[in-house]
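Here you get one chain, nothing else, as structure tokens; it is the form predicted alone.
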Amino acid sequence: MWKSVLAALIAAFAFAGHAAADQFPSRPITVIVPFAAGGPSDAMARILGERMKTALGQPLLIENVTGAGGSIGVGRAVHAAADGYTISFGHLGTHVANGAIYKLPYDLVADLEPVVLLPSNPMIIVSNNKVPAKSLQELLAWLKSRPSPANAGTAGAGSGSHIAGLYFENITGIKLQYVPYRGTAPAMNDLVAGQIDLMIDQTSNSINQVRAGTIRAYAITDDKRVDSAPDIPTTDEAGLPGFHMTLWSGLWVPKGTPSEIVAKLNAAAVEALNDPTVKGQFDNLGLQMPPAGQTTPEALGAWQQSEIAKWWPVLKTAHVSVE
């Protein structure tokens, strides 16, 4: 008797799960962006969310949850209900580096389900206009000649801008004095105002200020120039060969989210990425679309694990940690 009752309960739960997935979404979806409003992550999430609502039939509400290099926002998503109504937006810093830096109360792989790999963002070396250097070689010489390290803005320990700074130090032997912010948007405000010397920032966050002439750009950290700023040389061309770093982004949901719901979110995101208007907006920000065939949940999961294997040793060797 008990076996038949148990079987009936399991069948009932399975039916309820499928019914919930069939009806999904029936209300607005929250996308947690773990950085300040106005920054590159926020901009990408808003562009994507605006188009995804067309496919899903419900609005995607952006919630900016800042602090601790994005780990607080990711934690909020991890502990949300596994029903598809809370999405974690993140990138190399939040969903890879933070695992090597912070004592997280969650596991970045085991506690999240990957949804889709999003466009990547080459970094760009920029300074305030008071810095006398006009080229990357002049900037390197200026940094080396200083009696004390230059101030470099970051979005916090483990953020993309911080990882890029550590990588820069490793390649050049030049030390920087990091100034952490709750996102690169407030850091950019201080860079424009001359309160910090430089940043190695996401291209999408800096490009409009570069175009406006409020900050100076030296090089793109990629092996090819970006279409939205063809006059800015690559690090290879500017005299710092091999300094390549691209900040990729993605979407995740809490572990245990039904596979049918993950598939719906993935399909909506892929449809948005293929939309010509969205592509144009991302191109204008210097973003690079994911390779064909790399937009499945499985592809993001594999990529995240490979990036953990690549970057955790770098961060641990640099003794980057936050208590």
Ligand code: MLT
Second form
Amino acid sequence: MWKSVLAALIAAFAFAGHAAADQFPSRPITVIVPFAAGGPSDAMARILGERMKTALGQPLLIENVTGAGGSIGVGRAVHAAADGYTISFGHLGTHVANGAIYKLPYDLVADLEPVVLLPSNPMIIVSNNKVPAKSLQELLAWLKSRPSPANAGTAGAGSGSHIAGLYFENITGIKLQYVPYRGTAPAMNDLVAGQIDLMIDQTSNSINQVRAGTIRAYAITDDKRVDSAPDIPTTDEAGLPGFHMTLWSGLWVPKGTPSEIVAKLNAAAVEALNDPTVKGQFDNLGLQMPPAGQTTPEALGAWQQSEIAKWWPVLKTAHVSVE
Ligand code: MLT
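The form predicted together with the named molecule is what I need now, so please give it after the form predicted alone.
Then the entire complex follows, led off by the chain already shown.
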């Protein structure tokens, strides 16, 4: 008797789960961006979300939940219902580095389901226009000649701009004084205003300010130039060979989200990534599409874990301060 009741209950729950997945999405979806509006993460999420709406038939609402290098926003998503209506936008900093820098109240792998790997971009070394350097070599000399460390804007400990700064310090032996913001959009405002000296920023965030002449670019942290900004040299060309860093982004949902729903979100994101208008927008920002075959949920999961294996030992030995 009880076995048949239990079997009926299991079947009922399974049917309800499939029915929920079939009807998904039946209301707007929230995308939690863990940095301030107007920054590179926010910009990518909004461009992608606008196009995913077409495929999903429901709007994707961006919610900027900032603080602690993006770890607060990720935590909000981790603890949301596993129903597909809350998506975590993040990147190398929030979904890899923060696990080595903060005592997180969640596990970046065990508590999240990967959905899709998104575009990536190299970082770019930029300064305000008052800095008396016209090349990377002159910038390095200026930094070394200063009596105190230059101010470098970041999006908080563990952010991409912070990790890039740590890497820069390690390669050059030049100390920086980090100035944390809730994202690199507010940091950019202070850079343009001359309140901070420099940033090692996502190219997508700085490229339009460089084009407008409101800040100065020195190099791209890659071995090839950005097609849409061919006049900016690489670090290899500019005198800091091997200083390469690419910041990739991705989408995740809370662990336990039904696989049919993950598949629907993945399909909508891949359709958006293949949209010519979206590709043109990302290309203009210096963003590179994920490699073919790397846009499955499994591929993001494997990539995230390989990046954890690469970066955690480096960051843990660096004893990065989260103050
Ligand atoms: C970062 O530096 O981690 C991001 O570029 C911050 C942001 O997207 O605002």
